Each structure stands twice: as structure tokens, then as C-alpha cells.
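A single chain, nothing else alongside it, follows as C-alpha cells in the form predicted on its own.
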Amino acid sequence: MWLKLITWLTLLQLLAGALSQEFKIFGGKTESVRNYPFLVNLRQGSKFACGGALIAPSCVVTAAHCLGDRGENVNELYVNAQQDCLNGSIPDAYVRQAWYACVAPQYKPSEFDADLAVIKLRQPFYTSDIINTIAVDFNEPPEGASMRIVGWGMTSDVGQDLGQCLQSADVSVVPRDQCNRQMSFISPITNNMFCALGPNKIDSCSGDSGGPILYKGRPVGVVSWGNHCGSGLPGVYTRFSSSAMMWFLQNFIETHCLDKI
């Protein structure tokens, strides 16, 4: 569920404004979005860009790189809720336009560090059993913890399915020192990142970027980057429990996301 490298030059294209690249889960299974009422997908116009999670009726957390070079100018971005497949029909009530966004101040595109952003919607979603919010979990998942990734990204490094249906898979936390040994040839694993991988090379992939990684049903990070899909190398996620990411998210939520419907 992320910008996984093909060979992470894809990320550089996104940062140059090519928001059309997609990424998905390798080794996952098809899921109903009804199981994840907080899950949304981001679109530039009608074109799929990234995943995200509704953390308040008017706020979506995603990866900073999903905004490309747009920064706060995100008026062309739309958020779709409760859409099983990317080419499926969706009621207008399940679509919202982005108003503005804030990227983590520590974000370093060249190093993929602090890859986190929150989008404020022009109009909040009306929450129900179908569309609802999810509380962010700022606790540190234990080493080896089983977590779930969900997204509409590619299921391999070859080809894209513009009608991709939602996928999920279970992965486990990879020790930081091990991940750094394996991934530092691309970028160091900083305190704002953690790594995960599933059995049989289960991994997030292009298009999964910005989508949540869940521990005990709550998001502890978002899909950020990796090296190909199903390569056997860990995927890298933005870590909500780092002090910098926690401060950024808590402050944005308190300042911008506690409005009433």
C-alpha cells in the first residue's frame, strides 16, 4: 500500500507532480471496504492517487508524498469513501473535496523521512455505520507484532488495474537494525519510520501509499516506501509513535479536526 520503489524513481516522479502512479498489496486477499468504514482513497480529479484514513469527519491522514508538489494547494484532490473497487460507482454523499493540507514540518522528500500529511475537507462526512472515523494509535507496536495493511495498490510490479478492488494482508514488525541493514542502500531508517513484512514476501505495493497500517484495528502508521513489491525486503511505514509525528498529528487534530457536524 505504498509508493514502493520501481525503483523509487517512481517517488521522484510523484514529487514532480506525477500523482497518477499507483501501488497495491502483494500477496493479499480481496476485502469488503465495509469492514473498514474509515478507509478512503484519494483522487486527482477522477484518477486514483493514494489511500488514506478518516481520523475525524473532516480530516484524512495520508502520506506527504501523496500530495506531490502541491503542498497546501490540494483543491483538485477528492476523497472517496466506501468504494470497494476503483472503477465502482459511488454516491455523491461519499465524495468530498480537499480544502487544504498540512505536511509534517520534518518531511524530507529526498530521504522519505516524516512522510506524513493531513488533509482538511471542505465539508465533513456524515458519520454512520457505513462511514466512520478511526482514532489514531500513538503507542509503539511491539517487535514482531502482527498488523494489517489495506489498500488498492498493485498486486505485483507488473501492470496496473484501474478497477482494482480493495486488498488486505497481515504483516509483522521487522526489527529496526535489520531493516536498516536491508534498506539503507535506498535511505536510512529514521526514528519516524518502522518496517514490516509478511510471510511469503507479503508486502504493500505501489498505490497503497498513504493507506493505514493497523495494529489491533487502529492505525499506527501509513504506507510510505519500499523496494519493489514482493521482493522479500521490508516495507517502510511512517511511525505515528515517534515524538515528531505524534506532536504534528496531535496538534493538527486539536487545531483543525474537532469541528462539529
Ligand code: 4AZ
Contents of the next structure:
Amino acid sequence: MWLKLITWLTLLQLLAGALSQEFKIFGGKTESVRNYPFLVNLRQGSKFACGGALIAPSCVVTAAHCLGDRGENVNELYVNAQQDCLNGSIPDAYVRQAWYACVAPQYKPSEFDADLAVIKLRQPFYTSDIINTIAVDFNEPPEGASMRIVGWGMTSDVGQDLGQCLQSADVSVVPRDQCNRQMSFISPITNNMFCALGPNKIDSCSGDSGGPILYKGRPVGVVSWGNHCGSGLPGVYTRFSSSAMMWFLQNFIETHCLDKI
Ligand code: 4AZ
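Please move on to the form predicted in complex with the ligand, as the form predicted on its own is already shown.
After this comes the whole thing, all chains and molecules, with the earlier chain placed first.
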């Protein structure tokens, strides 16, 4: 009798565990933004929109879909640096307004292809140990390589947390043909994308978009799209190492970001 009860209780516990796992994106690690001096969050007005990375004192890389289909939503776009939680206070010195943005010319919103944009800020950030730039990495992350995702996106597939604090998790590259088989029911995996997934379905989620995916501490892509999150399917990232994305980014940086301050 007791043995039966205990067996049932254990089974129930396992089931509950599996269900809660289903809707968890990150491994649940709250992260200090101090460990990521280049990490920013984007605001439309005061409303949190996306993640981003400071690749030069006056330039932020993000996903194109964060800025509307043609990068048009920059009038009220602000960039917040060094904010741990989305509702936390932030000094003026850590906020910049967008000036203009450039979306990758290959961007196709209907297929999420080439989901990449760079924002030019009205004023550069003063860089220090606290707020600093990061050089992007145009090399291909090797298959199976461990990469870090960071963001203020949802920690479950339901609801939204306006006070979300920065989360991080480790994911690894999913082979392209496997990912294409798994994801082509939504859209094909193009040359401008790569896929990643962590153990226990660890994944990026809505709100993590535009934030960097880091290999050895440097961005190799940005969070782009997926089938919700925590579904067990890979997350899809814009791939800096594709020739089109590399050309777009390098060209923008050379032309717009090398300001002398
Ligand atoms: C989103 O909606 C989104 N699991 C971003 C990333 C992923 C799914 C959805 C990847 O912005």
C-alpha cells in the first residue's frame, strides 16, 4: 500500500518536473550584467523591445525584426546599458537615443532571413570597465561548440515579466541539416542562420531577440526566431559568418561606427 503510494507520488513528481521543464527557456541562471559590459536592452519609448550588443561606442548590433520590417521604428528607440532588471532604475549616462538604423539588405521578414540590423546612436557611450564595446567574431562556431546566450526575454512560453532580470544559459550548435529538417515546417534554415539548443531544451525566448549569442565571449550571431521556446526544437540565430552578413556588418562598421571621440 505505502509502496504503491510512494510510487505514484514519484511518478507525479516526475510528470510535474517534465511539464515545468517544457516551458522553461533558460537553465534559470540569473546573471549580473556587469559580466557583459557590451550588453544593452532596446526600448521603444520606455517599453522593452529586444537585446543588443555595443560593437562600437556609437553602434549597436541587433535583429532587424526588432526595428520593424524596414528598420523604420527608430524615432523613439532608446538603448539602455548595464541594467540588470528591466524595471530597475538607470542613470542618464547609461541611456542613449538611436539616430538611425540600417537593416541588412537581404532581410526577408516573411522568412526571417538575414535578420540583422545595426543602430547608430545620437551620442556614443563613454566606454569604461563598466560599459564597453565588443568586437564581433566572423568565424564559424564549430559544430557542437558551447555558446552563451544572454537576455531579458521570457523564462517561459506564457506570460511576460516586465521586471525580468538578465538570464544566461549555454547552448550548442545544432547541425544545419538536422535543424532544417526540424524547422522547415516554419521556414527553411538559410545560409544566414544557424541553430542552437541546450540540454533540457534550454533555449532563447521571446524578448531575447536581437541579443548576442557568444562564442568564447564574442558575438557570433543574434537571437532571431524559433518555435516558441522550450519546445525542444532549436532556436535560430542570425549567422555573422555568412558572406552576406559579414559584408553588411563590416561595411556598416567601417562607414558609420569608427567615430573618433
Ligand atoms: C521570439 O519570439 C523568439 N526559441 C525568439 C527566439 C526563439 C523563439 C521566439 C527561439 O522573439
